[in-house]
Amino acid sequence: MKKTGTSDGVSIMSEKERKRAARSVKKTDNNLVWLWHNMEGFRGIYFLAILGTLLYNALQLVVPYFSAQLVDRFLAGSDAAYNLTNHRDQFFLLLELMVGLTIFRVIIVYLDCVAYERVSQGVLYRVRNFLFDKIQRQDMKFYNTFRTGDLMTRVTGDLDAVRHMIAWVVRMVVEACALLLATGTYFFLMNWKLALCLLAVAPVLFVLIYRFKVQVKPMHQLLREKLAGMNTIAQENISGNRVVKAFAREDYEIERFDVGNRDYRDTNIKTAYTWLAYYPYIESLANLLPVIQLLAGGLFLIAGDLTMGEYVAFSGLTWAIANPMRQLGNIMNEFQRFSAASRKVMEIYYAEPDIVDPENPLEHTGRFDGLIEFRDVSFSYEDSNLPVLKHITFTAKPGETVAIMGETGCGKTSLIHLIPRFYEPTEGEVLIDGHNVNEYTLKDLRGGIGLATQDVLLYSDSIDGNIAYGDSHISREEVVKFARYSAADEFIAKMPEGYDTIVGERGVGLSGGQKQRISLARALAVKPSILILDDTTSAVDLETEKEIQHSLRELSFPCTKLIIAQRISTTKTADQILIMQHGEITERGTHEELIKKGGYYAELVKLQTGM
């Protein structure tokens, strides 16, 4: 089973999607207007959506309105045994209009409730694939930067507080509107000596609000901080599980994960306590008004100020001042958990990479001819003001094999690392074929390029999805061949169903040697111009080193080979050796000639060899 997708293998929007969706992202700090933006192709159901909301709320006042018209003109009003006797038929059309608005209402709110979940959803799909997107295609700073416990977060639980923004905060933001101002419309209509008495308690009730959001803000902030760092904990033990086991750290890991569960737990407590702190103040504040309902209505019904189908009406829909001011906190509180997990989110939908394809990048077509040039390339980290690479000059010739050797942390990796342009050097140039890399785009440069790392990440897929992921439309013949050339074709045929044969995440149930020879397969079978092996040998033994070193150099393609190793065995064939100490080249040329020259390479020769 081969990895699906489009041609470049790691993206899920097709090229055209993504060239859309980049030009249309406007960058702002507010996270509403990035809200709206995205929820373009949904607004239009989204605002019927609010309008069903408007709508079903105003006919909140259906029932206590016949209510009170029922009250007074057939049950308690002057004259009302008159009206029951010779209008019947207007009584009986009062309680058929009351419970059809009443069902009416109900199909409202239930294609209300569709429509908010459509349109959240499709929001939802819409970021998550735009942010994975985005990830995908950020340079080596980024993930450098971010965590991958935290982007997994951004991804799930941060867009999770997105959705419910849009299908449920904004609706009962809605509702609580709508409830307030077409009950207190009608209230002032009816009374309002009364209405002004039971909306006496508001100013007081906001003021309790926005202390409450002053208080709130910071901590939803920690909260989000503290579930990306209980995450990162919990990605990095369950990868790094051979480790932990390795060692018998399985306390420890327990423990450290016990102690972020329990910030983040802690965290949570606290947000809660804040909000169960105001409480018992917007509780008690809703709860007054039947009180003052009863109380000032009752005075005004004595006093001949209010009828009895009015004061029927008003005790009705008492509860719909009383319900929008209990879900003020509530929404507020949830406002905030938006706000503190869309500028997550935000941070990564903005994020732009420092490498990117060039403004008018070169047109370039079919393959590389695979000519390599440094010419005095130096480069160092952005987070060090260490010198990694020093004045690095070299040439490779199409179709050469250049072998680059030194001892651990003398920028091997590093100077490899700027062909593909994963970094870019701080001063020099590379070229290709004559030209700077930064003159083509990403996925030309890095499509002529296979790579592989002794550091081998293997997906949960076949192992022929595993060879064919640079390109999934290879046959199996094809897939087969380049398992040969890399010596790995007699281990998977021995394995229960073969090259059908599903790995297990990284590669778990390989040995290291397989898993190096899987992943030499997968760079061969895109046909590189350029191949770069990373000490991609290290874990195979000598006679199968041999027979890789001898496919290589009988390659069914033209490619040129840059190849960082330890073993002499693997670099003594090389038309050129590198040899690199502190950041610098301090010996070149072949075998032979540096073996005359009795420097650093003479010496490992002579320790491997035991001459």
Given for the second form:
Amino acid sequence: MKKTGTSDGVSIMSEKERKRAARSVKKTDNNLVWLWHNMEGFRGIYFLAILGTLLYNALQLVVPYFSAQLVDRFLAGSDAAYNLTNHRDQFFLLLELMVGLTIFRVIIVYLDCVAYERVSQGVLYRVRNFLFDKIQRQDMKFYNTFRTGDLMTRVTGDLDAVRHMIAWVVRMVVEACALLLATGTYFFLMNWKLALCLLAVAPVLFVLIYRFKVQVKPMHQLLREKLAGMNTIAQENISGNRVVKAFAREDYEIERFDVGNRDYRDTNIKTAYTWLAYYPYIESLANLLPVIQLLAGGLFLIAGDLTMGEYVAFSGLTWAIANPMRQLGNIMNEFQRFSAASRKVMEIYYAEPDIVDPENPLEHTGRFDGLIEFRDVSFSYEDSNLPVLKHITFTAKPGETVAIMGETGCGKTSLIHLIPRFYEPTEGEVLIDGHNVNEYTLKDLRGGIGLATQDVLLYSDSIDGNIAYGDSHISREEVVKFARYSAADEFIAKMPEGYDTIVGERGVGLSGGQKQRISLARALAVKPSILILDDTTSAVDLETEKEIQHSLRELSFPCTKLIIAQRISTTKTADQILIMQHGEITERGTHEELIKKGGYYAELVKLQTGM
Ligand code: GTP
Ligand code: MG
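Next up, the form predicted together with ligand GTP. The previous block was the form predicted on its own.
First the chain shown before, then all remaining chains and molecules of the complex.
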């Protein structure tokens, strides 16, 4: 076979997005740099939005400026009466300018809001898609590491904190800086002495805010953990509600959730109190500004260093210094929330699965012949050193049926999970058609395998949609054909809406055996070259099982079958039966050979047939 370039799976992301993402996957530890990477394509409009913020804040000063002009020239100055009679046109011009600029400012604010919303939603959409894509491509290890509730928090609450950073925090910072800078400059130009007096509060302010930041940072990290913990309790409880009901543990679960909820609430209150401890000082400082302005400004006015108009402008603008001061706590809080949340998002954003496509995968078109070989395969899970599989060697020839039996926990599921590369062997090789499974792309490899897993999961979709999950192009006739193979057609036909009946969450409930049969039909519907059934008929009655066994022998496409089962009735017609004990194959052969051997299998036959 030839080597080719790597092929990629179907994706929710466009190729352009994927390339952009690849660029921004240049790992950075700085969450602001990370955010900047993800703003590609939005930076221009964001820059305009920031300019807009600067502009409309600067425009806030225009009204007081014109008020000062009006007061000095037409109302309070020595030439006021003269100006008012002789330069009435200028008086109206000033008024018109004031009104016109105010309207202009409102328009800018409006457009600015639109721009911030577009950018933040655009980035949110992009990162959310990227994260989902990332999560989809992770291997089993990832799913064993992260709890579902925690992952859900990352793609919802945490991402929203990121959006909030773009849409609100940056804007507030720009607004505060713009106001402070513009007012400060204006004050200095008017009267630098009075401006300096007002600035006297700044050093105290900086010290306070710095101390607040140090104190509140760990609070937000804790808050984030508590939220994820609470979400995990809720998610596990909702998906496992049958167990809760079966054991009548509702009160216990409500109590458990209440503990999590209370914990989250208390941490929230504590975080809020952290700011409240600083609030009186900040508020006092903010309130000190008008006092300074009144005292110092008054003195300057008396001394003739300040005109009445300038005094009016100063007092009309102290808010432009005091308000940003009051906002500082909020901004810092939100910034820390972003910090804690973005770290969590970045953890997933940069997560790389261990099991990936090879650099030079084998070119594979069409079907596998279906030759499966295990060569001296040993395996243990990364999180424990206990060997789960020890020196497994066997071959399943194309078209053969190999049955795997063994007591619970002996490693059957672990063994079959090595074929689609859910995990990699610690030692030895798993081969399909003479090539190590790690030489194929995951898509080619898994595309050739039909797997019915031990725990059946159906989607909230129609039965038709569930069966056609692996190949959505197949016709209804084919869906029915595969349902017949798995002896499911009869019960499906009796359902209220037949194949269109919605199953899964909030849909019609199905029995364990019915679910297993749909899962088998789903595995068959991809017409796999290799069919793996993990205890798929355990909940099906003997009669139906016989029917399924018969259909599996008569499949319309060539297929090698690996069947994990506990019943002799399932395994006895297999070409080869492997008996596993403690991770090793201890017996192998056909039904007759193994009975003759008089080992574990022979015992099983005696037990199950009563012979
Ligand atoms: P049944 O399905 O009950 O018949 O068992 P099985 O033969 O399919 O056993 P399986 O391969 O699932 O498990 C074999 C051993 O691996 C058991 O001792 C499990 O405890 C262990 N095991 C299974 N999954 C994991 C896992 O994700 N992590 C770790 N550390 N151990 C696992
Ligand atoms: Mg199992």
